[in-house]
Every structure is written in structure tokens, then in C-alpha cells.
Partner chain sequence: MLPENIERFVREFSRLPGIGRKTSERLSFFLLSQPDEFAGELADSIIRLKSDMRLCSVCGNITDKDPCAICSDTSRDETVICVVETAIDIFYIEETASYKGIYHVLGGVISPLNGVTPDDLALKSLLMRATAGAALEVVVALSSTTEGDATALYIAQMLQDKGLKITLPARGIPVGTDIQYAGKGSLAQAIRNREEMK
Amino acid sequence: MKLDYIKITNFRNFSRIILPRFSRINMLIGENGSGKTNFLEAIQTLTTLSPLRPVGFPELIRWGSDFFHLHGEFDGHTVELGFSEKKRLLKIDGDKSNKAGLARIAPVVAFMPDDIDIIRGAPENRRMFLDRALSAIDPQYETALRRYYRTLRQRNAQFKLNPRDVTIWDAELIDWGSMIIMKRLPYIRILNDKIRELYRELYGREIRIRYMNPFRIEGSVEESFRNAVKTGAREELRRRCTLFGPHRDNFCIQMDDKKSDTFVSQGQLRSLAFALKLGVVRSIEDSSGGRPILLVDDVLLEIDEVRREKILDMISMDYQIFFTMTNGALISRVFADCSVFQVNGGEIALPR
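In the form predicted in complex with the partner chain, what is the structure of this chain alone?
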């Protein structure tokens, strides 16, 4: 997939930007606060309907205006997104459309500075990462997740109201929960492949992702889940909450039998987070056949130059990429098909 043209109106700090041409490699260079990330956010919002940062649509409107409008051309398809007075309108090739339509035309993966929290942060961060990534490629996963969490809330409320009846919720819990686990496991394998490949290439060391759940899986997931709920019933009654299921699953990255958060450097953390996101890219390619556009927001900075060049080698041939950086000198090499845009105070200068 390739973005060929974009028109941005009243979005964040841009009043009107028209960029009629992009290369495969696009670098946006400017000071902090100039609008580099806002430009990536415009692409992300147009293609996924969710901004890069956790804000509502009204906050994306430029100060003093009452609407925003985004218009992009992707491989001959026109995508338009308008928002005003609490209403949003998405059109693909002139027809009203939705998220599913977007995923087919213009898949996008954003690499953000806070990706590092997936590895370094609490288990919730890792679950949220898995849930978002899987929901984007599998609507059944999204359904299972919604039903599972609804059941979980009912079951935990049941413990408080009348623990005797808690088994009413077991079947739903086990059905949807097993479906989630069974979809997470192959996904972890995709991530594992990517992260091993990249780590071996960059650091010459072996590494792997280990999926951890609060019960042993022997035989079928469903059977193991059911047994865990049965044998743990007493403990659950004592603690009055649901102790088993995907809401307590986690994964960790192991290297030489040590956990990642205890010793790796900032650069290594950055590389690992990058590798996880490359796994997301791979999974989108596997499920849709299309190559996503990559948005890379300042995340290569902390990786040393030699390894940064290696990472660029791995991605620059296959994808259209938008990089942001404060200093163009950070990437010294010359790419065959590359444009440099200067971003300054909400204006973007066309490449010379």
C-alpha cells in the first residue's frame, strides 16, 4: 500500500496542508512541537479512525475551528474523513464506509515512543497490545473479547452478590476465554519469529517470548481451563474474584533465562519494541495480503548507529515509511526513493 496524496484541513496545528507526492521513504524533519507527529496522526486517524494518542475526535480539531477534514489517495483509492459537531463521516471512493473497509485499503502500523511500555510496563500493557493487534485483523477476536469481559464482570459481581451461583457464568467464561487464548497462541508465535530474527541479526543472541497463563495447558485449552476453574473453585470463593482466564495472562521476553526488564539497555528495549511491532506488520500481511504503511515516530534515536542502519535495511525495501526526526543527520545514508519534508510551525515544505 502507498499513500500518494494527502490534504489536511484544520487538524491539530495544521490549517491547510496539501502534499501531492510521496516517495517510498519519507522523512519529516523539524523541531519538537512543529507538527511532525501531528502529521503522522493525520495518516493514522484517516486510516484507522483512532488517533495516535488517546484523545477524542473533538480534540483533533485545530484551535478556533469547528471541523477537521482529511483526504488521502491510496493506490488509486480515495479516503475522506470529516468531523464536525460530534458527527464523523468516512468515505471510501465516494461511498460511506467503515473500519473494515479501511483495513482492506490502507493498513497502517505506527511505531511510537511509548511502545517501549509494552515490554517494560505492567502486564495490562502487554494484554492491551495483543488485544488491539488481534482485534484489528480478526473481528471474531473482538467479539470474544467483548463477551469475555462482560462475563468476567458478571461473574465477579456474582461473587459479591451470591457466590453460590457463580457457576452460572462458568460456561460463558470458558467458551469465550478459550477462544481468546487459542487465537493469542499462534499470534505469539508470529511475534516470537520476528523478535528472534531481529535480535539475532542485531545482537547475535538468542531470545524468545514466553506466554504465561495462570493454569497449565495440557490437552485442549478448553479442557485445561475447565479443570483450572474446577480445582481453583475454593480459592476463588475465598478471594471472591475470578482467578483464571485470559484477563490474567501475560508474556515475557527471555534471554539467557533472564527476564527482559531486569537488565537490557534502552537501545535493546527500543529494538525489542520495534521487533514486536514488526510482528504486527507481518500478521497484517499474512491476514490481508497487503503491505501496511509504516509510521515511525522518533523511535530509532536511542538505537546505536550500526544497528539503526541494520533495522533500516530490514524495512526500507518493502514498505512505504514516514519517519519523523529532529535532525536529518541521524540517518546518514542515501535511499534510492526518498523525500525530505521540513516541518515548521504547522507548515510542511515540499521537498526541493
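Since the one above is the form predicted in complex with the partner chain, can you give the form predicted alone too?
Chain only, nothing else included.
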């Protein structure tokens, strides 16, 4: 998939930007705060309805405006997203649509500086990573996730209102939660195979992902979940919250049976985060047959030159890529034929 055209109106620090053409390899060069990441976020928001950073749509509107509008063209398909306080509109090829239609049109994977927190950060970062990755390839997963968290909120509220009635939410919690776990487990195995190969190529070391959840799975996931809720009911009543379910699951990446964040360097952690995201890219390709657009936001400086060139080789042949950086020398040595856009104060200059 390829982005051919984009128009950005009142988004972040952009008033109005029209860029009518892109190459396969595109570099956005500018100082920090100039708007480089905001441009990537416009692509991400248009194609996934999820900003790069954890903010709501109102925070994306340019200061002093009351709406934003994004319009993109991808290999002959058009995607249009508009948002204001009173209205939100998504159109694909001129017709009103929903998020499920976007993944088929323009899958996107972003490589961000805070990806390293997937590995060394809190469990919620890893759950968010899994949820975004699976939602990109499985609309049913996103539905289950939405229903599960709605039930979880209602169940936790019931603990405070009338704890004796909390069991009325158990069946729905177990149904949706089991579906989430049953989709996560095979995905973890797929991702395991992909990042093991990628990291072996980068560092010659073996790694594996270990998935962890707060109850032991014996037999079916659903029955194991039900038993955990039943046997843990007294402790849940004491603590007045839901203690079992995918909202408490976690995973870690191990090398030689040690957690990866206990002994590797910053560059190795950055390479591992890159391998993890590239595993997501390849899982999208396996699922859809299409190649995602890659958004690479200034994440290569911490990686040593040997590994950096290997990473660039991994992504150089088959993907449209948008790099951001303050200095393009690192990339220009590898990609002789690329478009360079200068970004300054919310303005983007077309390449000459």
C-alpha cells in the first residue's frame, strides 16, 4: 500500500498542508517541535483512528480552531476523516464507513521512541501493544475488547454499589475475556517466531516471548477463567475490584531465561523494540497480503551502525516509509533515491 496524496487541515500545529506526491522512501527533516511527528500522527490517525500519542480527538485540533480534517489517497482509494465537537465523519471512497474498513485500505505501523517502553515499561504498555496489533488484523478482536472493558467497568462499579450483585456481570466478563485470551495466545506464538528470526539476524541471540495471565489455564480458557472467578470471589470482595481477566495479563521477552531489560544495552533494547514492531508488520502481511506503510519517528540514533544498516536492509525493499529526523545523513547514505521534505514551524516544503 502507498500514500499518494494528503491534505491536512487544522491538525496539531498544521493550519493547511497539501502534499500531492510521495516517493517510496520519504524523509521529513526539521528541528524538534517543528511538526515532523505531527505529520506522522496525521497519517496514523487517518488510517487507524488512533493517534500516535494517548490523546483524544479534541486534543488534535489546532489551537484556535474548532475542527480538523484529513484527506488521503492510497493506491486509488480515498480516506477522509473529519472531527469537530458536534460531528465526526469517516468516509472511504466517498461513502460513510467505520474503522473496520480502514485496515483493508491502508494498514500502517509506527516505530516510535517510546516503543522501548513496551519492553521495560508497565504491563499496560504491553497490553496496549497487543491490543493495537491484533485490532489491525482482526475486527472481532476489537469488538471483544470494547465489550470486555465496558463489562469490566460495570462490574467494578457494582463492587462499590452492591457487591452481592457483582455476579450478574460474570458471564459476560468471562465470554468476552475468554475470546480475547484465545486470540492473544496464538498471536503471541506467531509473533514469537517472527521476532526470534529477526533478532537472531541482528544479534545472533535467541529470544522468546512468555505470556502470563493471573490464572492457570487447564483445559479450555473459558472454563479456567470461570473457575478463577469462582475461587477468587472472596478476595475480589475484599479488594472490591476484578482480579482476573485479560486486563491483568502481561508478557515478557526473555534471553537465556532472563528478562531482556535486566542486562541488555539501550541500543539492544531499541533493536528489540524495532524487531517487535517489524514482527507486527509481517503478521499484517500474512493476514492481509498487503504491505503496511511504515512510520519511523527518529528511532535509529541509539542503534549502532552495524545493526542500523541491517534494520534498514530489512525494510528498504518492499515498504513505503516515512522517516523523521533532525539530520538526514544517516538515511541518505542508504537510500540514494528518496524525497526529502523540510519541516519548519508547521509548514512542509515540497522536495525540489
